[in-house]
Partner chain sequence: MTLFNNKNLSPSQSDLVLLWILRGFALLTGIIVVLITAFLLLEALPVLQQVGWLRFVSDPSWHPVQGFYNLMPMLWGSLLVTLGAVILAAPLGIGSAIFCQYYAPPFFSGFYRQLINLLAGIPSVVYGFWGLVVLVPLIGKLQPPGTSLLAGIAILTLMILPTIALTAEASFSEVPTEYFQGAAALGISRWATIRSVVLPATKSGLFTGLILGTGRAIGETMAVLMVCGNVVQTPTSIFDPIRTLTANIALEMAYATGNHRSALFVSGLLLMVAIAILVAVAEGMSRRNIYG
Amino acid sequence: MGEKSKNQISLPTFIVWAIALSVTAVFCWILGDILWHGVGQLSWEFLTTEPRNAGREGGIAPILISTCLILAVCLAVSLPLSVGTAVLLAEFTTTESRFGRLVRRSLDVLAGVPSIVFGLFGNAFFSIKLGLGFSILSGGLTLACMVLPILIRSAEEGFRAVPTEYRLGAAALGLSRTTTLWKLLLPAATPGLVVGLVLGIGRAIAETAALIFTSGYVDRMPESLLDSGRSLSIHIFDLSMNVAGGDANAYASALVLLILLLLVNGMATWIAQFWLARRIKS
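Model, the form predicted alone [one chain]:
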């Protein structure tokens, strides 16, 4: 009887495995479709030349540069703000405080706001009110507003996951609050920060709706952050929906977007691990 019960799979276990396998199968199907149609178009010339004939011919060099600049602006603004806010919520406010509950509830609501709403806000505030126009800077700042809730909540949970003994031990040794944060809490909370960073990058780099209203459609090489720039996601959308005969380059651009996402996520994880190893040695 005992041997039979060990060999049986419970219904909850079966459901969990079925969902996991279904999600994996859908992902593999999408990835296989992109690889099947996009690998043939991918070449060095495709990565280093400008688009021609409305994107049907040529490459994606200006689009790739614009995407990287938009992502760089987003991370440069959102990372310091998210870590600082997470430290404030996790270390200087209690879970029962009215201020902390208000901020957390606001972040949870913002995380569920549709991206098109952020796009309209970015257009009204950054593009029109601040006079930045349709520019890479407007797009990057809008994406920073989008990913801040994810980054802050992930970083806060990372800090709260650090055992209380770390703080008590640091206080017993007479370490200052700043030293405790920099030497103990921040390295210990790095896994949570990396999770939030990976999720934030994934949402930012694949965003389309918000960037249409802020960074624009222009597919030429940007000369500064105040120039308009087309991101890879917008380029894929435009080729698929508005350009007849643009599907081949759309698939190749989608493949480049996936590769870029993997590279940026891998680099972020490697930098975090390298920094953590340096902090532990020091």
Contents of the next structure:
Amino acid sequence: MGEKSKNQISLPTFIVWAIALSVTAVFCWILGDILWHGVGQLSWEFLTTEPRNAGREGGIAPILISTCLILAVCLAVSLPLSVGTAVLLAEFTTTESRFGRLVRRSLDVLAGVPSIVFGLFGNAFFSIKLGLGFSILSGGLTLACMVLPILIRSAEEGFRAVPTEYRLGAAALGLSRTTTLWKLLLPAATPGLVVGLVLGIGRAIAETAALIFTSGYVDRMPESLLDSGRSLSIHIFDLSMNVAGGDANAYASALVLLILLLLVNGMATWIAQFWLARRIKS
Amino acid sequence: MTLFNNKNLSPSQSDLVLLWILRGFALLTGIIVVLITAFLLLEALPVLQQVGWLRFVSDPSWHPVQGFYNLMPMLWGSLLVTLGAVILAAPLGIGSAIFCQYYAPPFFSGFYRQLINLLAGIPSVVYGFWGLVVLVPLIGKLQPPGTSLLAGIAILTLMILPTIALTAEASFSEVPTEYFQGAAALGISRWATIRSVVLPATKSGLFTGLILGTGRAIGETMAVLMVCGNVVQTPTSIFDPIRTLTANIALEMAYATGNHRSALFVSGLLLMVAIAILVAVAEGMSRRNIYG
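Can you give me the structure for the form predicted together with its partner chain, which would complement the form predicted alone we have just seen?
After this comes the whole thing, all chains and molecules, with the earlier chain placed first.
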């Protein structure tokens, strides 16, 4: 009997394995499909030429530039804001403080706001109220609002992970809190900040809905931050939905987007390990 | 732990400046939610005053240019697609977490966790594109036209599965080891331990994961926009094309003016309210977990 029950697979085991294998299969299907159809289109020329014929032919050079510019605006605004807020939440407020609790609660809600609602807000506030129009600037600012909760949460965790002894030591030496922050806490919390940064970048390059009505559709090379610029994700959307015969280049663009995301993720892991190693050595 | 709160020592001038700068930053980040709500209200106000709440459910159709503002078909679309995705993704996500934590051989468990993480990172536009070129034609062979409620449910299931799986796994890893030792001492099988010890102990964590997944599904725009067909109608079967609230905004914002534009902000407001309710429910759940 013991022999028999060893060879039999119980129903729950079977179901759980079936779920895992089918999820893996679908994942391979999605990636395989995009790799299979995209890799043939991908070339140096594709990355460095302008799109022609509504994107059916040519490359994605201006779109890559626009994506980078939107990302740069987004990070230039959101990084200082989020590090500042995280320092305040982690180092200058107790968990019972009402101000801290209010800020945290509002960030929790902000994290759940759908991206299309960010798009509506960005359109009404940055594009129309502040008069920035459809531009890289309003797109970047909208994305900045969107990635704030992610950045703040991981930065806060980074600061909380710094051992209390560092602060005690600094206080015993009579260092001012400003000096402690710049010379001690910020460097020590860097791995947390980098992880947050990468998660934020990942979310920002993947975003589409918040950008349609803020940074716009124009696929020319942007000349300034006030020009409209089409992000890579919008390019994929536009090619597959609005341009008949755009699928081939949409596949290639999707592949580029996935590769970018993988690179960003890999870089994060590498940087985090590098910092960890340096901290242990020194 | 925060030494900076020590009130016995008088802080230096530069520390005070720093503190006020940081407070300014925090205020700015905290106020964004208020700003978003205020702008949605401000833009939605004209149509709410001129047309009123009631006409959004009682008008004969959605023809905003002609002055008909019935949002009900879109509401149904959003609701059904979300419901379907959560019902499918819940067992798949929780099953994935159970697999990772209790059934998988060590090498495969790490690989599978990485895979779920990657799945979570795939952009919604890529899911939408894959759905459009692969899934929709497949469903179309079964029952034309292919762009349908079913396609939306399938894609959304894939998109929220990682959220549910990752939160479920996080709560599984917090189950005390004593529980397993106790169960093992009683001679309870692996599955019986999971069913009668692990699942009840992690109930609120699993529920929080479902809420997070629901929030993501309601707010998802691009993928749904690309695979659902976007016909304004209350669906009668899962093969009918539908249009969700989010897709409606994305489709019509480009040319909407006046009351039409206002009406789109009303649907944005509805989404915001739905998210606020979900956040409140999730918070209530986690509080009961601590004190109950």
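Here the rigid core means the biggest group of C-alpha atoms that line up within 1.5 Å when the two forms are laid on top of each other. Residue numbers count along the first chain shown, from 1. The structure displayed is predicted, hence computed values, not measured ones.
| task | May I ask for the C-alpha shift of residue 259 between the two forms, in Å, based on superposition of the rigid core? | result | Displacement of the C-alpha, rigid core superposed: 2.8 Å.
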